[in-house]
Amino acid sequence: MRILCCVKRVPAPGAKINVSADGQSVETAHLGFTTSPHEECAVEEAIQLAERHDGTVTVLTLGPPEAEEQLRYAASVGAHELVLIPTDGTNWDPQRTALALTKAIVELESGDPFDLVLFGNESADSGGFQVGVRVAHALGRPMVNGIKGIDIEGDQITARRAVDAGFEVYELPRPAVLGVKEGINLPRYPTMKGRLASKKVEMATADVDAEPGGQLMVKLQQPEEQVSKTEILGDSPEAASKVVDLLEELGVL
């Protein structure tokens, strides 16, 4: 069984997301980078499925050359093949991203489709809720987003999607595409051995590009903040009585 995961490199901001002076990107001078959380879970899910079904996991990203860091991380937890679509680091709109990913996937498959392609439910930064759906449609494969459980038996993939009252169950034939949500599993941490091995995994590049789509970013901006003054109730357990006064006042006791 061959499984492909599409992941995106995103900054890991702390208390605030600062915007660069030209409004074109997040100010990342003092930030680390990570893989979008939903996609980290997609990679973990792929590895667990591959372990159960004797398969291989390929991880694909479209991003700046530094996105190699996120691919290596995926290898350190067990991904077998790594592919980078290099960009100049500028923002690509969802249509352009999806088209480039599709071209790379078609190239990678050369006629032999991945049994399952996994995406995140949405990317952590731009959150367009669409790249996976577009790729699936271009590949002519069924796609369901928001998945929190996957089982594969023979040619059938059973996927569970969390809704308010419980789960919706979907049954898809292979090959299929799914968008995964955090919570589907608890991603493992890399071992020292895994980290060392990941350095030796070959990283392929796919030089593909596509025309920009019809959604054009003009600028990023921070939302207005409600500033509130914090009332300090105390700096010791003695504050408990004031806290309970407050709870009574709010009527939650």
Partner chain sequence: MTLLVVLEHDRGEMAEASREALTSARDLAAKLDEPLHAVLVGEEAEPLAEEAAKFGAEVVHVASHDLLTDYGPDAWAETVRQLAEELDAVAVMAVGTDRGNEVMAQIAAREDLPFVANCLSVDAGDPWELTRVQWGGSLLEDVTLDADRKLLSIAHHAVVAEPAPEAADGDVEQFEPDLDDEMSVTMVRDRVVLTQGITLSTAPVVVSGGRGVGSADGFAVLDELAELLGGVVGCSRAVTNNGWRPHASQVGQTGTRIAPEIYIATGISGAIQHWVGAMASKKILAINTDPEANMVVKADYAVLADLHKVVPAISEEIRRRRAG
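Can you now output the form predicted on its own? The one shown was the form predicted in complex with its partner chain.
Next comes a single chain, given without company.
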């Protein structure tokens, strides 16, 4: 079984994001980067499926040369093959990204389709929910997003998507595409042995390009910071009455 997992290099969640003066990019000088959380779970799920079905996992990303860091991390936890579509670091719109990924996937398959292609439900930075769907459509394969469980038996893939009342269950023929949601599993941490082994894994490059799509980013706008004010009511027994007054004001008493 061959499984492909597409990941994206994104700013580390929780980091303070600063926008450039012209509003066209994010200041990256002091930012840490990681794999988008949904996609980190997708990599783990791909590895678990490969372990159960004697398969291989290929991890593909589109991004700057620095994205090798995210590919090596995937290798350190069990991915077998790494592929980078190099860019100059500028942000690509979803249409262009999906077209480039589709071209790379077709080249990697060489007529032998991946049994399963996994994406994250959405990226942690842009959150567009588009790329996986566009790639699946271009490849002519069934696709379901928001997946929290995957089982494979024979030529059939069973995928579960969480809803308020429980789960929706989908049955898809291989090959198929799925968008994995964070929480489907608990991603493993790389061991020292895995980190050392990841440095020896060959990283291939896919020299594909795609014309920009019809979606154009106009401007990034930084939201106003919400400032919270802390008021100390006192540090002696006399502050007790003030605490009671505040609780009454808040409707707690």
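Note that the coordinates shown come from a computational prediction; the quantities given were computed from them, not determined experimentally. If you superpose the two forms and keep the largest set of C-alpha atoms that fall within 1.5 Å, you have the rigid core. Positions refer to the first chain, counted from 1.
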Taking the rigid core as the frame of reference, how far in Å is the Cα of residue 248 displaced between these two forms? 7.6
Angstrom shift of the Cα atom of residue 14 between these two forms (superposition on rigid core): 3.3
